[in-house]
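Below you'll find only one chain, the form predicted alone, shown as structure tokens.
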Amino acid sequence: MPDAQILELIREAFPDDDRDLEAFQLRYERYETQLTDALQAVYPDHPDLPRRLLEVMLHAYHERPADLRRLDQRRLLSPDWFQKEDVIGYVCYADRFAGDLAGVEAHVSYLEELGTRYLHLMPLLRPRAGENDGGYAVQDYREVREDLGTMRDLARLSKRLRESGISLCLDLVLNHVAQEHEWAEKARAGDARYQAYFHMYEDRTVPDQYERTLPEIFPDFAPGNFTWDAASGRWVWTTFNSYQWDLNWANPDVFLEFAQIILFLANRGVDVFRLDAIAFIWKRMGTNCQNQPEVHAITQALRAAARIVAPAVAFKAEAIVAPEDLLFYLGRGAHHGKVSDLAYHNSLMVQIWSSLASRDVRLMEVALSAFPHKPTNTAWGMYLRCHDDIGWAISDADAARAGLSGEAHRRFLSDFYAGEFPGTFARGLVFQHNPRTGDRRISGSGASLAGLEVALERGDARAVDLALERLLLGHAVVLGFGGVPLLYMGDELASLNDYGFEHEPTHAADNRWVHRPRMDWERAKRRHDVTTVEGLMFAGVRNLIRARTGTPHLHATVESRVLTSPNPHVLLLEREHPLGTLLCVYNFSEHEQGVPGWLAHARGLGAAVDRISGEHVDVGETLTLPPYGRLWLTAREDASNRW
């Protein structure tokens, strides 16, 4: 129960509105313990912080528009809204998709046709001019990038999306700001208050102590983790790039700034915040300064504040970390189910591409089986490709359990997807080769990595068909895993690598832009013509989405469980749902493959329906799949059932 002073402040904020007073007070009482426990854990020497935060929350609550308050009520009654099987994500850069925010609004019908219920617009808050790490060097969190429009345009777009049942996700960069941000400018000018927003040192003594245990994120073009700033006469912590200044989250003023930013953007219609680089925000000497426990307490406090003011909002953790660390971002122990609502399952992407290259699923079985169960009120965000490179996050331990050398397999995958391995079908680019560690990440679009680019160049119709089947297999695994599947812009049209990035000065040094092409709307016009590559791909993806939205077994409260497959080319995933079992069967080979029929019979699926094709399947002694075949099998009597 809130103390008397807090209750009095709440009552004073609602002198003439008993209804709003009751709503706010009930929510505050519900989340007060989560909020104050987290603040106490991180900021024990600042007992006035809950009161200061309350003032921020009350101001934002009074500013929240009526239609968003209605959305709050709807989602309070349906807290699993983001876990449902009909939630399909689409990810794009606003300018590369449609020019600007008005252009995105004009193309909402395309998203509706595809089946989108969740739109992630890549960084669009105002970045620094020139090089800006793809928009992740934010200069102003309360303004939109000038060429995209205004904050009013963003609010209008979010309203249009809500009318179509589409949630809006935006990136919130937590770890750093651009050196041109107002806070950094004041720090450079000598303002002690704002210098305390950052990690700034007069000499190299402390930075050198930290460097002993810090990795380099971008060793090619941003070596080291500290940059000399001549204007302030100090070394500044810059994990990612010299122009991105790491924030000092040990300062409660930084926490309050971001609480205000989150609630400001929530009141403009942002439903989901992708918490960028969240793993890095807390610094501790003698560690790699990632995944520190304070990160999760800070997230819990921010989430509790959002739940009180704007309960329609969800958090998604951008934590590309080892599986043993990842679950903490969805909540372990005291934070169980109290931090981010979603987190990226980047291991799934890595394992799909690994199995496509090797035609062997045993490593995938080992890696996916090692994942502990997530809290039931959370969901994975899964994808076949994204805006980023592919880092071969395959642990030596997982590889050993699969009978492989981790180092050799990672080297094989880099060679294979760079187009250097004999017989490869892939066309990608090496990103950030680190000679010291041997790390070679890969850039490339899904279609080019799957072999379509090479096949089209050779005019090989059979190879074209196989490339499309690989892509549809990968999307089937993603869509059939549970959670929120995220389709990267252009993948629905099998878009190829765009080598034009080399001619754009701000992109030329970063080959990840090879898989960030502009949307080709001329190709999109051919999406209904199945005599074209784009038409075949669009039809295949759209069919998978339709199948998913009609399969309640894919609700995210249910976990996908790996079954040991008797055929190393075939992946078996099982989902035990109250309506019955869903058995997903995937052939990762270009040759016909089979598994024993008893695997289906033992689960009551001898007479099954394939949710993807809608066809009845009578399973005999052997369940046979064509090259890159995929099946989602449920009992026939389950096919017409809904919750």
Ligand code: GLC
Contents of the next structure:
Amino acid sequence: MPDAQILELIREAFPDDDRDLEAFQLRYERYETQLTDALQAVYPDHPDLPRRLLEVMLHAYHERPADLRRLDQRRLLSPDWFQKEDVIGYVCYADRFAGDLAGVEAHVSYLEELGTRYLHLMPLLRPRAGENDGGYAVQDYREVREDLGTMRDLARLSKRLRESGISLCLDLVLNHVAQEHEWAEKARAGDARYQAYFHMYEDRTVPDQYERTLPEIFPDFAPGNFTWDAASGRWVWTTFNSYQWDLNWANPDVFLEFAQIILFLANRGVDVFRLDAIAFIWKRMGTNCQNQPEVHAITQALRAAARIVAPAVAFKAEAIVAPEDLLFYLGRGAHHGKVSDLAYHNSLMVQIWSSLASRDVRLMEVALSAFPHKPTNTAWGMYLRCHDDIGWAISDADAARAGLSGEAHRRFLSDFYAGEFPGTFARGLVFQHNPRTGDRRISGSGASLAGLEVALERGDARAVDLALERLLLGHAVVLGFGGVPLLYMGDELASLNDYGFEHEPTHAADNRWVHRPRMDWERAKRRHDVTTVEGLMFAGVRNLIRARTGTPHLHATVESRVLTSPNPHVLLLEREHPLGTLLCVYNFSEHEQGVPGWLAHARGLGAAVDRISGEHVDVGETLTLPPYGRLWLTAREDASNRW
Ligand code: GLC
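I would like to compare: after the form predicted alone, may I see the structure of the form predicted in complex with this ligand?
After this comes the whole thing, all chains and molecules, with the earlier chain placed first.
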């Protein structure tokens, strides 16, 4: 930062003029084609849409607060702000972390201590009362959940976070609204304008035709994809729960509503929008109604609007889909670099748990090497655990290439993490068993799935050590991958499963709440005491974060490339950065393992430094790793360089 006097001199040299107007104009010129092409592709019969959208954008631009306009300029100058190695994400429910928004504000120092630069607060816009799918059934996008605070509190919190260099991510639920949302209420009352916001049918003819090719998301508590609504006398499309009404994005009014909502929230200081269940927003008969091309054109149009009004904003796609579909969310073909800036790397998470169970990395190698490169202006969001269940997204083709049966391996993983497989270390719960497809997803906290719960129960000190090492290995892979690593609240303290959800009426049926605990601040107080489990975990995670922020090779423009490992227990990832090569070496077994030393020598890493421990490593004939050992090796001379 230049000093205050210099800034003052610069300011005085420029009287107030119409720079704001000029900024808008220039950005509009820059993004006009992206905007109009996308709108034309999706809404060809609505030539007035760009003009209607312009009105929305101008209104929002006039309202944009001065400090956020400065942030816009700053981020335009550093468009890679979310790709940097020092971006560390933390994900939590405001109430479960600290009571309410004011509580979060009071705990910013905890986030700073961890090194957080990005905070995802789980759904906090006003949901329907009662069951609401963890807040993903929104009743009002312009109000905050009453017990958390107000919109004003949210704006204040975002400002406070900004002062600490932390950006704020919120969920934007755009596939559905709560059946109590004003639009749905009007539709239920028979208002034709609002019925056109949804997919409503007088009888089962069309729903039955769609059902032929639709999967079920919650077969246990919400079978089928349509719900009878007695008030309107219609079948309504409800992909998720019966109270979550899918929106009809083919209606340009729905598009405009969401453009307004995004800009409204951006003006309250939201930096990143997590586009919830984005894969589902466009419906097409005869398909599974996911990943349709219109989804990407709509994202492109929304992003262009955001870039014009609030270029500080980034989009993150929550598309838990196969790799060949996933890359489209970061932009392939004509949408290259024009859609979401970030997307979740679900496959990495699944493969980490798969390799921890099998102690074998060959399937992970196959799966990760099949991933096409992402556009260089985008980044993955990586995580070991999140608020959702783990679905065993392992394709039959990948499994076959690794010499496995996909079906049998998925069954093994469900058994293993449900705590049913002989000798398993894990303790988890089966979520949404679908006997028709054999799908058995798993709920559970990272620590319980990694063996800590069982180990503590047995009072087995060695098993406790191994569980912690497993967790730290998992975090090392996540933090060492490049992109935005997302720590899920409690991960830093090795929080166990919380079975209390069974006694909360609105949670009891949904065992994902087993891994959505309340923050245990008593345990957090012991985080600096390394004679405790939480202290060891916190120190380990903090150290990885320190290592990560000091390793420019982890900037997201560079890809992590899988090397075929001569040892099936050891994963090798390479990142070829202009500063030099980073070689990540991970032992997925509880036994000491080695890989031939020439692998390091061949990359100029014979005399290396391990960024995690900070120690020099002189690689001889064999590079040996302790149980669950992890190394981030770079040449010693790279260590002092900054990018
Ligand atoms: C996303 C959320 C999940 C929710 C679903 C429906 O997948 O992560 O928790 O149930 O969307 O909104």
